[in-house]
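First comes one chain, alone, set out as structure tokens in the form predicted on its own.
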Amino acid sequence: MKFHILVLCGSLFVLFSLTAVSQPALTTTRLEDAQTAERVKAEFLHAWSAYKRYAWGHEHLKPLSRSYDDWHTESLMTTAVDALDTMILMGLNEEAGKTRDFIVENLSFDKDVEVKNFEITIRLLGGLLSGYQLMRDDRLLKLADDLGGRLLPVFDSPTGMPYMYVNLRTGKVREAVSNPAEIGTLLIEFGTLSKLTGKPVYYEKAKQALVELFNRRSSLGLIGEQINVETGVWVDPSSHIGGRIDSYYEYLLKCWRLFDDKDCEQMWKESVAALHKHLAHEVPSGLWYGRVDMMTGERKKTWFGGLEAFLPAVLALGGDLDRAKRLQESSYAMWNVAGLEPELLDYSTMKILNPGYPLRPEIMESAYYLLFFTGDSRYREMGRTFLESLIKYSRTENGYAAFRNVETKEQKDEMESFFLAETLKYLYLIFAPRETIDLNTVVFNTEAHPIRRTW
């Protein structure tokens, strides 16, 4: 039997769905999961409280020096916007309401600052849109529309693919040499803004950028690492699934699912087939996806890292559970080399190449997707490993610290907004009730902001 209760917290209405069961009916496993979810929530509050104490209104917390870091001469409150929907999903409604009020009363994009279009889109535009859908506060959509309009000049290149930087006040753009991730990871946010505001230009510009990039793939169906958006000429032909490329593939699939866009469906199917044919690499340590030349398919590097760990989630979402499970086991082996995930690993030798770890979420994201689609408790076991490692090595008196070196466990004075927006959110969802989010109807942008097809 289920009861639906509408609770008013501040000005936020929240619908709870409660299953009526007697206490003895709860299994030990379910009780442990609930307790672990509460533990993750407590760790979120620990990190969030430190941010509020030492960095409130600024971009990011510096937990070791008890200070803050701003990307620009004026803050855009990235952590507050990025963390808003995590609070809502965790049921921290009073805190979410206060944060929402602070954002709408203080955040302005009328600033003479140059921003990186990609980062601002996935963190701020995505965060405002998901916050609007969850809280139904028109002020958040108004902010999103204002931001979207200020970002549009990036698309004014000869190819329609965006420049990397834009001044929010003047519209001046720069940096023509970009990459597939920054070109192709915009349609979820701009497309959603288009649907919610009724302004086609947002969808059209982001969709054109994605298509123009896809049309410049090689005869093998692969894309490279860097391209000039003015000439359309590839600058770096290295093809892989890591940084500068990763979320391009993610958005092909997700934009098909979110918008029922048939062009995205076709682009996804062709692209993932090329990945399996040319990048997939079976070695004694497992299934990996390495680095090849986009033109010839020649294997160049046996490298895999924290950003590459997103792919099992995307494969699971696309229905390829076999490859997703095998690749997640490889990612988990990478985590366990040092008890924390390195930024880069040579999977042919299992030697760490870059020992940094900025608290990335991708391996947790993939564990959550696989748990959702398979129900296999193996992925909760992984989640507990991730959580215990973070608490043991990364937790500080004032939040969580990134790592310079996962082998020595040397910390770095940095806690980026995605730790609250993504890492702790996915860890929470691993242990929260399955119905908290339905991945069949909700699409997460690459910053873990949930978007629903409400239009």
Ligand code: DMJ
The other form holds:
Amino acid sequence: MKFHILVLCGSLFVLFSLTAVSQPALTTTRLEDAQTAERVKAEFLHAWSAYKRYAWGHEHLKPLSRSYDDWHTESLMTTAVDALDTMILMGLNEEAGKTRDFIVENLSFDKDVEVKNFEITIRLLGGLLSGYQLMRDDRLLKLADDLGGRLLPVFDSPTGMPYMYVNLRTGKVREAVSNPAEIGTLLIEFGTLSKLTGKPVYYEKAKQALVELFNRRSSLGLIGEQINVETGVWVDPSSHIGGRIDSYYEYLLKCWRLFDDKDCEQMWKESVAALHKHLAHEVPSGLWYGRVDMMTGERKKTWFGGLEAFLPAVLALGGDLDRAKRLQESSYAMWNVAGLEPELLDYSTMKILNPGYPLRPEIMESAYYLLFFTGDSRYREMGRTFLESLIKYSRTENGYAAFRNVETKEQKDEMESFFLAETLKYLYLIFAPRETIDLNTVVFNTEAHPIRRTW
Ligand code: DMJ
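Show the other one: the form predicted together with the named molecule, since we just had the form predicted on its own.
Entire complex below, previous chain first.
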């Protein structure tokens, strides 16, 4: 059964081709959910208008000091590009049209700045590509192609695994000690760029990086936290699903689904089996995924945090609903220790180790995937908890503020672009009609930019 939804987008229209899945049945959205979706949209506009007022054209809003923060000496407009497709999904078409016009008229990558390849790829390249697919505006693809070409020198290492930094104008690269997330979270964006431009080089380079990393797994099938891309030697053997590793696993599964890439399928299946065997940890408080040595499998830490909370989404997408549900309950328990999510928790004691919270989206993302694949209203309840806590503790007069300490609720003068690109997008999708996005045909990159196989 096929649905076609026409979304007016300024003078353009966007065609979403959605294939309904057999389970669970599409349900009518209840009035309460529709009202909550509208509320999320209003909160998006509250944060977005503060960005426009105090940080327009810059990287990020600083909500407490009513100023902005740039990553480099010249801005790459990260928040504007990152937030563009959230506006489209929320039906804020006029605002999206204006933002798109501002981006194409003002954003240039011909800058003498040294950027972090991973962040620029997932936020800017991903945002431009999804914007292009949703708005059908060739100028966005042209910008993406220009950016992709400027990032390519990162892959010129002896192993083909990318350096961390590159100068957008000179192509000079730096920093050989990298990590699986930064090496292996590139193929959705570079692969899509190849498919849309007809230039195979992007796909080939990002795929080789992923395979080179996978090939350096231990005999247990595990990878570590840091590796030297020149020598191929592991620098830190700590194996987990948190920061520096997380989205490597996400992209193995998603690249199989998006590109029907059989190598990715095989790498995903082997890797996730090793995670279940060596990292999964059943303790009285539930199922968690901790930290082990990649070579020996010896358990090192009972740590889990906000970044780790991505895994239920990926497990649900891969069809493992049982583990996904149990792990999401653990993440929810972590959220409820302080009524906001800590960056790091010791799950053997339920004590918070790092009390920061930069407004991360992973726990909402997992609730959304589980809601989509199970239809269980439990995940809407979780969504309500997340939303209420954010409104209560994080909302400021001018946008939303991150936290230095979720226990004392001390705020931090920071609103990362992923709050608009991801956190509010997934919260919105939890309450919006289920058919807004079909997770069977749309693949979100790790920054929540929806990519469809239009090629
Ligand atoms: C985002 O930039 C992405 O989701 C990335 O995969 C992890 N870090 C942030 C959100 O936590």
